[in-house]
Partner chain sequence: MESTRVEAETLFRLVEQLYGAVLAEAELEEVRKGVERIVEASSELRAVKLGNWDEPFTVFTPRRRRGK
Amino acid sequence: MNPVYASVREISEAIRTGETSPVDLAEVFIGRLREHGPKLNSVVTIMEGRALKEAKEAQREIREKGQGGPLHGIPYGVKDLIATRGAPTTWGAAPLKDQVFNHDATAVMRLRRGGAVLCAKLAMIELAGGMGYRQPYASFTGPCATPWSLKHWSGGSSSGSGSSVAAGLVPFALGSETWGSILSPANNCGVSGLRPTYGRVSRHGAMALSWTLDKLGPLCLTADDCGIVLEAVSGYDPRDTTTTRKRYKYKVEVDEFRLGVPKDALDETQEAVAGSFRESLRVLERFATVEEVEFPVFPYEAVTRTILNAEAASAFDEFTEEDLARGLTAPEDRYGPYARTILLARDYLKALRLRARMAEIAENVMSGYDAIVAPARKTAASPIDQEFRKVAPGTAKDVMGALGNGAGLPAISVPNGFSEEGLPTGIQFMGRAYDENRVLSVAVEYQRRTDWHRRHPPAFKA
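If we look at the form predicted on its own, what structure does this chain have alone?
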């Protein structure tokens, strides 16, 4: 079989039937990482030695005992803020390009336990945007492009994760989101990206940007793949005391869904994005009740931004004190950490109190709905050589992002169309805390009725 652009289920079935093998798969995707990664600036480190070792182990296990699960023998990559033993974990920052840890992050350990094969560390915005970046060049590996156009940005901060999956360099990848860092590259690259509920996935071994906002999650070709990967990496971890003890089992639920659409969902939105969204609503209305909802006026963005900036200032305190910021790539990032140190403790504490009210608002509005539906981003990918905050309308207003991340709610972005320039657009489904299966079920049914997720950038087809 040709595994490039095959889903996790399809590859897993091909392994089971002997049509392909873990070693063959590792060699195919290592070759693609090596050939196409530099074109996209999406890859930091190819882990060929480890990948082949893990692939051989998986192959032996399958031969002797049979498949241990749907990810057994399947290659993947991780955002380069996730620790991997013995290989550089750069956090996307030039001053840390030689940083090596002697342990694997919990998410990596759990994927290995499931037989998945780690092939690469993938590019990211330096320090996951913790210095306040404004443009795609904020990465020591260079600006990461969407495979749909090398002149346009892949999105941040999980840039390489979204781009590599979209280009068929790996079947799936792990990214992280504090505010938009999974949904943004999913939108710009035309893939499915899942932000889990806060605490669903252990962050042990992952760089901290904001302790009360950070979340790890998958970027995949389909929503179904995202559910499979989430089950593999989720679960309580005593090394991350924020993880929930609620067990997660992925299951697609067939039901009469009820969806809410924010009244202002299309404010400040590019026409191509709005057009794709309206067409998506017509598809959703075939299997769900769709109603307009309205979130009351509240300083959603100010609350979440204050928490993020205050916690980032503390998380990078040592980095700042050692004056390492001057070695960062983006000029604005070299002074960003110092600006955050002037935040007042009273403002941070006030934001924490207001977040509790924000979570109550979310529960009140979303109660009775399986998901809230909106464009994943207000725009398609922006030009790679321009500041995205200047060229993209609506970047200063992101109620769904602020509310969803501030309250720790799950959301998935899936592709739903293209702009006139041939750039993908995305639709997001956001649910209540721990309702990943409801969100995923809506997305899976949407993808069953559409084919946007089956369309791939022509320049990277095998």
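Please could you give me the other form, the form predicted in complex with its partner chain, since above is the form predicted on its own?
All you get below is the one chain by itself.
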């Protein structure tokens, strides 16, 4: 069995039948991380010693007690803002390249409990973009490429998580999203990336950019795999008091789905993105009712942006007060944190008060739907040497991103086509709070009827 580009579910079945073993898998994927990681700038640290130790333990457990669950013996990587024992956790930032924690983040502990095998810390935009980066070079490990074209950006800030999964360097990875950081690399790299409901996954041990916006989530080859990983990492954690006590069990639901498409979903999208999206709607209409929806006028972006700015200003206080930003890689990140130091408390609180109204708007509009559907991003991957904001400089608002993250709603991006340059495009399904299973069910059914997720970059053969 060749595990490269096999889904987590398929690899798990191969372990069960004895076609492969955790140690074989760890060796295969460590080999690929070593061979291909540098070409993509997608890997910070390969954790060979820990991976082989965990793989041997998993192998022994499976031999003695049987397979414990679908992640038992499966290799994975994590975005380098998630704390792990035995390797630096750099947050993608040069001034912190030697930062070491002596504990594992809760999500990592839960994956370990499920028998998964940690193989690598994956590249990211420095401080998860918290300093206002504008270009792919904003990382001390260099600009991360999408495996579909080394001249194009992987997306960010979970850059290495998207790129590594897409190139078959790990079967799955964890990323994080404050505003767009899972959906963007999923879109640019052509993988499935799930942003869970805020509070679904413990943030303990993960770098804080914005305490009330940050979410950890999986990037995988399939939506089905995202559900498997989410079940393993989710749950209440006393070390993160914002985690929900609602238990999550992944389950694909079969139903006559109702989907809403925002009236302005295709405003200022690239032609290829619009084309892929229209084709996707034709597929969706075969198993769902698709209707146009309209979100009322509201300062969605101003609310989420103000919360993000205020919390990031506090979270990275020492970067301004001790001038640590000077050591960052991207020039714009060196002065980025200063402007927001003057954000007034009354405006932050107003944003937090309006957030309650925003969550109400989301419920009102979305309560009749299983998911709101839109292109994951307005463009395919931008050239690696250009400021990405200049590639699509339009004035269209990112309502889905602002509302989805501001109201803490789950969303998944899955691949739905290619641009003329052969770069992947993505479609996102955004659901109501705690409705990951509805969102995943729609995405799983979409992937059952399409094969975009089974196409892999030719330069990174299995």
